[in-house]
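Heads up, the chain below is alone and in the form predicted on its own; it's given as structure tokens.
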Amino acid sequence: MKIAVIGSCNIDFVVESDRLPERGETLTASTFFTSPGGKGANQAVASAKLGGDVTFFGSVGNDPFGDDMLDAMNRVGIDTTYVQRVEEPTGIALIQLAEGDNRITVVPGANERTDRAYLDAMRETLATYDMIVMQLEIPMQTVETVVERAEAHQTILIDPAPAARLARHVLDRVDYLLPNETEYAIALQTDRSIEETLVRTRDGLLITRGGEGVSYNEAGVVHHVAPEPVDVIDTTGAGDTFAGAFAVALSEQMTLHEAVRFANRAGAQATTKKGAQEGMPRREQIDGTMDDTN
């Protein structure tokens, strides 16, 4: 299956410290570095490296970190063909490491013109993938947009991250949603638990729970996935690898319970490197450790 991934590229500024400072205070850090992300480019990379067939469609500056941007995507096999170079600068995020956690700012750039006006030109060959992978930092216009237009043949997943509202038509078309457990209620505007928010939704609702694994539904039974044990060094980017890992395996035909064991494994070995798209596994990494316990 073709995959379709339509979101944003930013270049990470990421600074690490040994905790995150007060309000108002000034703070020695030990180490910065820049990074290319975006969770739209971030997610595409991780399909890409676990062996999907992927497009990206997005907009980049046309400044040296839009050069940047798209030089990553290629060196992993994603086709840029479609992504446009604007006047506005590339999207960047500055990121704080501290104590295996981070906080995220995000300046969107370039990534706001990736718009209806876009789209329209973006139509027919949009209408040629089998699957569509969409994030939130882009326009919420795009995404509605994106739904709206979609072939019935096509599959739709959403990760609604940064958290939003999603319109109802949005929440009855898409296929698969992956919050974590705080977007999730954002979302879906609602304050139930977990578990009970699980059982009242449709099929395809997935819930990231970091250091808890995994919940999703399934014939109306709530299915946990527990989280794999792993030397946490970078948390960034786990979220976009489960993601675009869960599109992989959905594309190669894995059941449900198979692939969303197949993107924890993925989520998991994404946080023991630095660097959102650096630590993101490769699929020899996932292949054959995959084992019955879960």
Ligand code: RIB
Given for the second form:
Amino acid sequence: MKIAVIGSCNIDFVVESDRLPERGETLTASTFFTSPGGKGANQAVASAKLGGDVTFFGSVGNDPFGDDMLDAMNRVGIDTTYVQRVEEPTGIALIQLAEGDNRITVVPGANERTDRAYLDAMRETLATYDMIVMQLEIPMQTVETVVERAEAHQTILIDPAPAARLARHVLDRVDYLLPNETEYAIALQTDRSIEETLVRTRDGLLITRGGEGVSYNEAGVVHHVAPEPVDVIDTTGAGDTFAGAFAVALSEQMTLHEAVRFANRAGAQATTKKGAQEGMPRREQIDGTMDDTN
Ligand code: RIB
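Please supply the corresponding structure for the form predicted in complex with the named molecule (the preceding block corresponds to the form predicted on its own).
Then the entire complex follows, led off by the chain already shown.
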């Protein structure tokens, strides 16, 4: 199955410190590094590293960061033929790592140009893919237009991050929605608990719960998959890895339960190294450790 990931590219500027600075305070950090990121590119890389047949659709600037983004994707075998180079600078994310958590501020730049005009140019090409994967770091109009134009045979997977309300027609058409425990309430505009939301929702809603694993609904029954025991170094990109891995699993016709376990394991592995894409596992790291107990 051919997977099209439509989404963002950012160069991540990562600063690590023992704690976050107070308002108005200057704090000395312990580490700084840059790495390729962006929720779209991260999902594409996660899929490709796990064996997915992935093409990336999006925009980068005509700048060295744009080259870096394309290199990172090409290195893992992603087809970047349709990525457009634009005048706006490549997207940037400022990431603060402290106390085992991250805080991210994004400057979208070129990502804003993944717009309707770009989609018009890509329309026939996109129709040839079996699965479309999106997140919300590109204009919402783009996400809505892709959904409106999708062919009946195309599987649509949306990771609603960063959190935003999704239009009714998007929720009706999407095959798989992968919010985390805070995003689901905003994406679905609900104040119900996770369990209640899952019970009332048709199949295809999977809620990732960080240290509590993943919950999903199948035929009216709510299932919970426990978190994987790993030594967490950096959670940046873990949700993206989950989404990319889940797409690969579906493209290989795994059952929903198998696909969730596969993605859960991949997402956990991704937290064991610094950087969004650095820790994303290769296929053998997942297959070699899958068992039937979870
Ligand atoms: O999900 C992690 C990603 O969010 C980072 O790579 C950063 O670029 C932001 O898009």
